[in-house]
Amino acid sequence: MALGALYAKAAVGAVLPGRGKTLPDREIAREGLTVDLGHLADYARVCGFALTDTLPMTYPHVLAFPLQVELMACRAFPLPLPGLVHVANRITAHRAIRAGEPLDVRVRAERFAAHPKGAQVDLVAAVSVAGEPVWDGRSTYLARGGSAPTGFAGEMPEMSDVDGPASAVWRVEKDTGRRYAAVSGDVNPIHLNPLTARAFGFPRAIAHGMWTAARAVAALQGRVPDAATYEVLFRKPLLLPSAVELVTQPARGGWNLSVRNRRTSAAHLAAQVH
């Protein structure tokens, strides 16, 4: 089923009763999946990548993210798919993926549990060429005011947001949210539109934290080794459009990097590559 339908079926869902309480004990999966040199054309320029043979760091992501929304849309699956916002990303790339290498890749969902805001959860993705590791991710998305059967899970990287003069200045254009949506598959309406984003609590639609987390890394492009960990905490959202700024910093084994906007300061992402 495409994301658009799958989202649509979710969105029905969400206003019936009848969900599941606890997480589905379900993995699903894909094998020999390969990527669409166009698609991944696309994604670089969206991002902000330099287009090379082997993918960016972020990219399997989008390759992933179909299969989580297939888990998350489910009647089983205890929290509402629409207006999830994500919070946290760690993504660890084990080695550089060539372009035309057959992917197998495995989503499931963990660590449902309470949130000062709500209810949280992770999804959970493993990618695999020929049984060898070659990626993981872990994706936390917060549904703002709903419930978990436990306490707070933790477990969230601790980082402080960078200081320091700005490494570049970006223009985030009211369409980045559309655009993204359009190589991602994520067409969660809070990105999509400030009247749906609006329904969801937000002023206008926010950029998606993949995107954000993506360009900021893309800033790095060929200064980050193919064996590395990317974890990223997102902060305020960031409305669209906006004028942000990128703080990098070099670290031990790595890079602190910060989004923040231009003209309040507030901090939109930290981040660490190591």
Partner chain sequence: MAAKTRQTRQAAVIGGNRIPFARANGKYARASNLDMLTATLDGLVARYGLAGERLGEVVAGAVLKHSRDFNLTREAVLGSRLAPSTPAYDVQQACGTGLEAAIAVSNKIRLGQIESGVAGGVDTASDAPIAVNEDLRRILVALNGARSASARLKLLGKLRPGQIVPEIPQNSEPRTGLSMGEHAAITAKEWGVSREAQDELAAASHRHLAAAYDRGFFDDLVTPYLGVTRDDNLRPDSSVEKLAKLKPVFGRGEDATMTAGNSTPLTDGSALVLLGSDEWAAEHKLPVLAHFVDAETAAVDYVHGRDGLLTAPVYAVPRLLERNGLTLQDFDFYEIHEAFASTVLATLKAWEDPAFSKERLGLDSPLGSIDRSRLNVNGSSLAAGHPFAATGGRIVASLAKALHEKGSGRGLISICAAGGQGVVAILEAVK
The other form holds:
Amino acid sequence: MALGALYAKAAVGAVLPGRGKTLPDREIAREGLTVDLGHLADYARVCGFALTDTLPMTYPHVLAFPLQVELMACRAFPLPLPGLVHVANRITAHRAIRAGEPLDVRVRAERFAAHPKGAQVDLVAAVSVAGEPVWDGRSTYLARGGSAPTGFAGEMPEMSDVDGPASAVWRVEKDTGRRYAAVSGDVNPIHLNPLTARAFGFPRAIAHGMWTAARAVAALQGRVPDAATYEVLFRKPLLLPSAVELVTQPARGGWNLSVRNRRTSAAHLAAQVH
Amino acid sequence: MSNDRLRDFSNTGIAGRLGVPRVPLLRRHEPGRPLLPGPALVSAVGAGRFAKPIGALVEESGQSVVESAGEDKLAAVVLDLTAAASLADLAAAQQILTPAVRKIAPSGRLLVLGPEPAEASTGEAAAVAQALDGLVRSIGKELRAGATANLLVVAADALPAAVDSSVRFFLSARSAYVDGQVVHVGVPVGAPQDPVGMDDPIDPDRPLAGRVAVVTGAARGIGAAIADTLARDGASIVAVDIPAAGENLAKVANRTAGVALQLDITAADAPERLLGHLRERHGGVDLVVHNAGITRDKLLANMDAARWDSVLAVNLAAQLRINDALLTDETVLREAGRIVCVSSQSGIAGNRGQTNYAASKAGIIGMVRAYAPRFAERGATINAVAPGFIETEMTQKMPLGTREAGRRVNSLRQGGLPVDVAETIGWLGQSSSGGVNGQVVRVCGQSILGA
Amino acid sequence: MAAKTRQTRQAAVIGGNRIPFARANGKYARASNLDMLTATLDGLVARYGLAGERLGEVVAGAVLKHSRDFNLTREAVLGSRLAPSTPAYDVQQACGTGLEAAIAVSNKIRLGQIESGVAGGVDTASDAPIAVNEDLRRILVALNGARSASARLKLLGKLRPGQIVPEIPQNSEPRTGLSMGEHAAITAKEWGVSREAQDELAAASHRHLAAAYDRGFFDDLVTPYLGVTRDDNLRPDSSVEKLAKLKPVFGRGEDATMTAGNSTPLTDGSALVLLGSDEWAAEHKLPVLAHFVDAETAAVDYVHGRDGLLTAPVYAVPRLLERNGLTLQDFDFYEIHEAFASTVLATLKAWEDPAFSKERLGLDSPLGSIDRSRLNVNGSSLAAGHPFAATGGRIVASLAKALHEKGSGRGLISICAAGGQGVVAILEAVK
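In place of the form predicted on its own, the structure of the form predicted in complex with its partner chain is requested.
Whole complex next, starting from this chain.
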């Protein structure tokens, strides 16, 4: 089922009774996925990566994302998909993945817990090649005002916003959400145009968090080892269009990053890669 | 360049039937063409020492020589009157010339060689010598169809070799617009040349081969034509003009495979820079053509100092300073060096609104005459050419009436071309033209102005 | 290293030619890079009497380049009066292009691979290449490769009105999104370069350039083009007072010290130098103005590191001095390219700063100050303008001539370039 249809189904499901109270004990898997080079090129172009036959660190996320949605759109999923906010993301690459390798992708949900502002849940993806784990992803979503049966999941990872001069200024164009939606399949209406975004309480469309995360780590392409962990906290939504600044700072053998509004200096993203 | 519609129209059949006087199409030099397009009459009165070598020259160039006028059209008539000393000799000359002028072909050449009046031993001889002046100038006015008449006044001790380059020039198509001129030829300056008859240059099409020629004001107009013509004749060109004219200057330098030198000749250090360039880049210079000139026309009553000063500075002062530098410097001006200064008909006849310009151009004539003996000591010559009405970008901009009047008031009934000035300079610039020094040669089609 | 250098022969700077530089979208608005480069080459040929001559090599480039100019320099040679048998190739190193080209040619001369060569560059900000929108471009590329009518129709169906918006090349660094001016403003702030000092440098540049023109210094360095006889950015009457009235264009608040007057304008123009072996010059009776002694190129991490975009020459010069056993004070002329007045001043401050020199340059003591009366004595980019790839050729020719006039001594060239690069070189007078 196409992601758009899944969103539609989830939107309908959100108002229907019968939602589950706990996480479904379910894992969705796809085996032997191969990366389409044309798609990889489109993704690299939108996110600012150079095109090589090695996958960008953030690329497997778009392979796992449809599976996440499929899981979250299911009636039994305890939180309604529309309105879920991506608040944090953690990627661990164990080694470089070549574009031709057949990838097995498994996605499940875990850590359904209370959050000061509602309830949060992690969608965990694991990518392996012939049984060898090559990539792990953990996306944390928040349902504002939602409730969770289990207790507090604990503090989000501590990350301070990096201060200092900008390494780069990005003029983030207004069609960035549509462009990333086209390569990621994340057609959440809050990213697509101002009208649909307004329906969800945003003054304008906002950039995908994972686009911002990808664009930031792309700026360090060539300076991050193949095996690395990329932790991201999403802060204020990045309204489209915007001028934002990327700040990079070497730290503990890796890098601290932040993306902030050029005018207000409000942080959109804080991250570490090491 | 020539935009002479009357000349073009007058050569059509309709114009002939309407009785429009024909404006002749002048024969001009093209490399590879023979010296003359037809036979020449070469004769002498008395013991003229030039007729024989000139006859040989004509035959060598591939044309036949006749001693008296017959049925055939004559491409040239050469009469050696250097031995004429009596009125009887003069009468004999008339007997030869009268049938001859009837047979002169279109663009034909009449060239008389006469004795130097100042050297005459008797009053009659002096009178006869001077009579040739009036005779030849009158013939010039009678000849039609582009034919010209000129007089070479030759010093008694000048050998035939001394007149060689001048005879070639006046017989050839190179002298198309030089008419009614009297040129004095003396013993060539510098070390005596091999006195063996007519010295035949190795290649008559490249008489300037191996010579370095500086042309000032070379970016456009007559200066550019001079550069082109001298290069065609074998010279290496150093094209000089003000820095602001550099774009055109580069084009002229490149099409002549020469060198562009952007230099304001009025600058204090201009002579030093010019000579330095010639010394360093070319090992010296053989021919300096002072062509650069400007006009800032205004009636004298309205003349301001700026107009006066700028014209005199460019047209005269700069030439004086460069010539002084060439005389002072021991090495830059090489053996058989030639200086040619471009004067003007205005400098001879004067011109309304051009007091500054005419003064500068007349000044050039005085300078040339004064410097001639000093350059001669160095084995060099200095001469002036004085163009009349030459078809240039400048004359194209004149009002039609002025332009037409300027064009027609001469024996050839047309304006000259820049190349006509250039050809004359090329002749004076040859190493074999050492017998011509301190002369002013008009390139004016025998204009009535100032004559 | 120095000893090794001496084993090879000398490369001589014989002269140069450039066209007057013109402010963008002005007098040269209709001239292409090829037009300007060819005219400049022809002017050089005319000055040195090289019509029909086969030279060893012509090396030049442009920063803003059309796809049709893939063989720009060779095309210029073919359109010029040089022998068509003269080989040519393009280089491109942003504002370092012209100097890097001169390094390439002089190195080949020193190695004996060629006897003579021409180096330089050209740029037009007026006739800049404008690309179609990236999406449109991709569709057009695919359309070109489509084999069937239906495939083409399908592609045409993807066209959207918004794709007609063209992409105009921007004077900004691809990796930082900041314009050069914005980068320079960061460096100016870091080094505390004052507005007054910048304006003084700019006024001096205009004054020096105007004086050089007036004394005929450029008579054999510049050939007019399209009726322009002098750099049209030159304001001979420029003064600190006039410059002080201009509003800042880069930087913020009190740190905003950079104006249109103390920054170079977008400029069109072209410049070349003639290089050769001493023997070749002598054979052609051409004067040797100076010898091209040595050169160094440095680069800095201006993206994620601490260095400013235009500060690479700060690193290049000490390395060049060390290799040649020289100090910063051993020069009679300093040609420091004025991308911005603040760039020159920050560079000088860095060389004077003990802490910076120790920590960043690894020097026990700073390079020290220069005699400012020897800096850009015949004007530089603030007055002449800065057609990116042409600046190197302008500087090499002008410095060589200044050394020739002086008759002794040496000169230092320092050019900063986009991408955090810097190209520096030493010329020496021929005694």
